[in-house]
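Given as structure tokens, the chain that follows is alone and in the form predicted on its own.
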Amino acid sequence: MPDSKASISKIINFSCVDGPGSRLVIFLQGCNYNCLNCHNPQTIDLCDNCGDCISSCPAQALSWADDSASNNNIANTVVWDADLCTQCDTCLQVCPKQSTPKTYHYSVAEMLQLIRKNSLFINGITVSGGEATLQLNFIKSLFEAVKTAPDLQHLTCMVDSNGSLSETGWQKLMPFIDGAMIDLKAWQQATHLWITGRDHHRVFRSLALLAAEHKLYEVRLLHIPGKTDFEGEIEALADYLQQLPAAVRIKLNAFQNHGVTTEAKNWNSCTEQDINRLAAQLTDRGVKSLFLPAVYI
């Protein structure tokens, strides 16, 4: 089992919105997209340990690591004390990269210990992000360990992804995942590039591969009225969604501008009426298995 540790921004022990049943959700730090609408921009970049945040922390929850081996107190690594932290987010405001030093680092063995503590109360594990697949080796090792452990084999293993992983990467995960939830952030290439900073060729390849392997659990469409192109491309979108396996869920998500720091903070939030209109357009064109937001906040 690898000794390397994953960089993790958050762990939710019980979630009912990140795959089937009750799930332990691991949010991995780092993303290869730079979405204008991202409401967790602090999860995009990895902390580069510049130290600018240390002196600004009012709770003194940040410090340099103690490197006794080099006879000094500066090991070029910022350490976060979660017990002292008040979650004021001053560190995010002063960071030149708007990244966060408030991350956890777990080895596969350490994560398995946490999973075992919750295993009787959950149906599975979901890795999310940021973009989880940037830490592919950790996910593969973790899921392989779960699938081969007699006391954990009842848990399903899911990946929540933007779909940018290569086909080779998906093939490494395929024996150990029960399903994937993929974001389709726009239909047209130009719109996707504008919103995310990346093209969507790999997204469609990921969707095709996962569907063919019966591992595509859900396609997620984030509706941003007036910005995403789903309504303008409704015929092509509906035709594509109808060609996916009938068991695939189509999840409509509503954009909200809380936490957004780019120009998107001035975009209008998506209302229930906006979602209902898009859902009706898809339904009228034969798209089934639609799932709408439970709340709009």
Given for the second form:
Amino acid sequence: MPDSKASISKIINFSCVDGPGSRLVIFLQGCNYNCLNCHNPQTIDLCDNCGDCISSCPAQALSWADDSASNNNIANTVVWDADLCTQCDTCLQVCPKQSTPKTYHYSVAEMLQLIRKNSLFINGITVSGGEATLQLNFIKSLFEAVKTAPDLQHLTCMVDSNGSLSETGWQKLMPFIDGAMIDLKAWQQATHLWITGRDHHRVFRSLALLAAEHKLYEVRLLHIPGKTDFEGEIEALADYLQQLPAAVRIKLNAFQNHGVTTEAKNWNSCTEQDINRLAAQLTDRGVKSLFLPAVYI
Amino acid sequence: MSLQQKIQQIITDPTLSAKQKSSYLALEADASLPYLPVSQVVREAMDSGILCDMFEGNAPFKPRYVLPDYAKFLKQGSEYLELQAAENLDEALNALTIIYHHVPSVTNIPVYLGQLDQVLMPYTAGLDEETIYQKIKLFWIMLDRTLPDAFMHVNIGPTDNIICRTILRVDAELKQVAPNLTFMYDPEITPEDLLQQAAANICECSKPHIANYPMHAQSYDQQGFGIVSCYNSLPLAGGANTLVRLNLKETALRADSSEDFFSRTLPHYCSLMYELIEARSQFLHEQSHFFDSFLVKEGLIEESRFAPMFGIYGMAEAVNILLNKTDLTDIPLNNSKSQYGHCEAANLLGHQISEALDRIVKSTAVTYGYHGRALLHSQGGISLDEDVTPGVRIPYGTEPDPVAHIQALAKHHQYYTSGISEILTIDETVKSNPLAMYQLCKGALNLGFREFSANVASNDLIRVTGYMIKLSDIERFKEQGSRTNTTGLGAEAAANTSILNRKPRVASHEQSPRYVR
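Output block for the form predicted together with the partner chain, input the form predicted on its own:
And the full complex, kicking off with our chain again.
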């Protein structure tokens, strides 16, 4: 079990929307996409410990790490005290990198402790992000530990990913995961590039690989009316989705603009009507197991 | 306001039905009598809001909660009601419909309708599923329309049977305020798919509540128990003669430190509680002639199975006040993370208070009790409460996530024999994932919850403690009045307390005991 710690932006004890049943969700800090529509942009970049946020904190929850500590490396590290923090988010506004000093650092052993504390209440664990697979060693070690612990191995282990992980990367995870939820952010390469800053070649490879291994739990389509190209490319999209194994869930998500900091702030939110229209077009073309949002907020 | 003015106001109230007016008029009549003789200190503690008799009336002439043995009633018929023993489902449902109107309670509407699957199963022979469904559905509609009070409680489970399944089906379909519903779960007996069905129902209509059957059962004898009103667990064929509650917040305000609270203030006010309990239960048992009723003569209830409920509320405020007097945490006290429900030291202090109450209640004899004792109860608040949180709950709007919420409070549950409830508000994403509700429920019961109650945020039916109201009715109520008695309480509670602030919206109330304009 590696000693290195994962950088984590948030942990949710009880989620109903991140895989089957009740789930403990670990949001890992850092993402290799730079989506225009990202509503948690502070989770994209890692903190570089510039310290600009320290003086801005009204609750004195941010400070430099104690110099007297034996490890010299941490002298220049920004430390966040979660107990003192009032979540006013002033630090996020101050940060020149649009990152956050508010991250937790967990070793696999520490995370297992937290999972054990909650194990009565959950059906499994989901790693999300940011992009969880950027911290591949951590999630692999965590899931391996869960799957080999007699008291935890009944928990399902799921990955929520943008699909950018390489095939070798997936192969490392494959023995320890029960499934993955993959975002397909646009159909056309150009659209994908415009929205995320990355091409989607690897996304399709990830989808194919996971489907072949029976580990593709869900494909997620974030619908941004007038921006994403699902409606324009409906024939090709429907054709593709139908070729996936029947068990794969097709989840339609509705874009909402809160938290967004780019031009996408001014894009229209996706309404129930928009989703229903897209769903109807997919259904008409034979796409099954569609799942629509429970809420539009 | 003079008595006559008050009566005039009730009579001319445009929002109340004639029946509702009669009931408020009766309360005013009772309230015009002098109070039972109690000492000056008890009187002062009541006047200053430390002790509360729940506005049960100055001279109690009926028990607060009555749990008749309905199975026995159907089997033997009733001489008083001129009914033969029931021989089929129609006769059984008809006989129940009749007797419910003869079972009193503090609200005059029966709070306990029976363990209906066990009560009705002997009468289902030869009937197919669809026939049973039709009959139960009509019965359910009758209950909501003729006895419109959400304190009225049906119990089902822990066994799997056609009546239990049909009631779950009908309840999810009709989504009525009444009756309230508790499903008993016993991991040894209940099939998992039945609990899953119950969890799916919660996602539909925030009912049923799931009772930890083995935990309740071991608190009572072979004759059994029932869940009534808002999660009060009481002896079957008995009930609660009275409920008196202690305001822990006010008690804590009068202590110098947490040590002083445990050694002086808490025992002092508990002893005053017992004086009030004695005065009220003695009057009921010795002077009201309630126990001359046909319910006793025909063996449907037994006087010896009635107990006083020793209620407490304001635990959250008490703990936070005591923490301020004796700094036990590392976190600044103005930070919400140092407060009850969020901080280990605060939660631990709460558990210690519950443990101390349990010791007192288990060791103090009463004249009219269950095996000579009162039963400890985490009281769910009334609509007149302001700035004090029901029972041992975490204040509305400050609750942590459902898992942390359960973990913070689970240790209290072992102590509250006659009932305790937390209302967990689950956001509506759970509707498309009932498995999550099921797992959360299993976790809660496993960790020692006596009763699991969840409110799904977007449902129109919301819980105001043990009872349900329709959110859409609250708005309508102020202008037009309501057919159901409890909507008025919900509206009053919504205005006085911060129940609709709850994340997202829940409330907790047991009783709105008096007329408030």
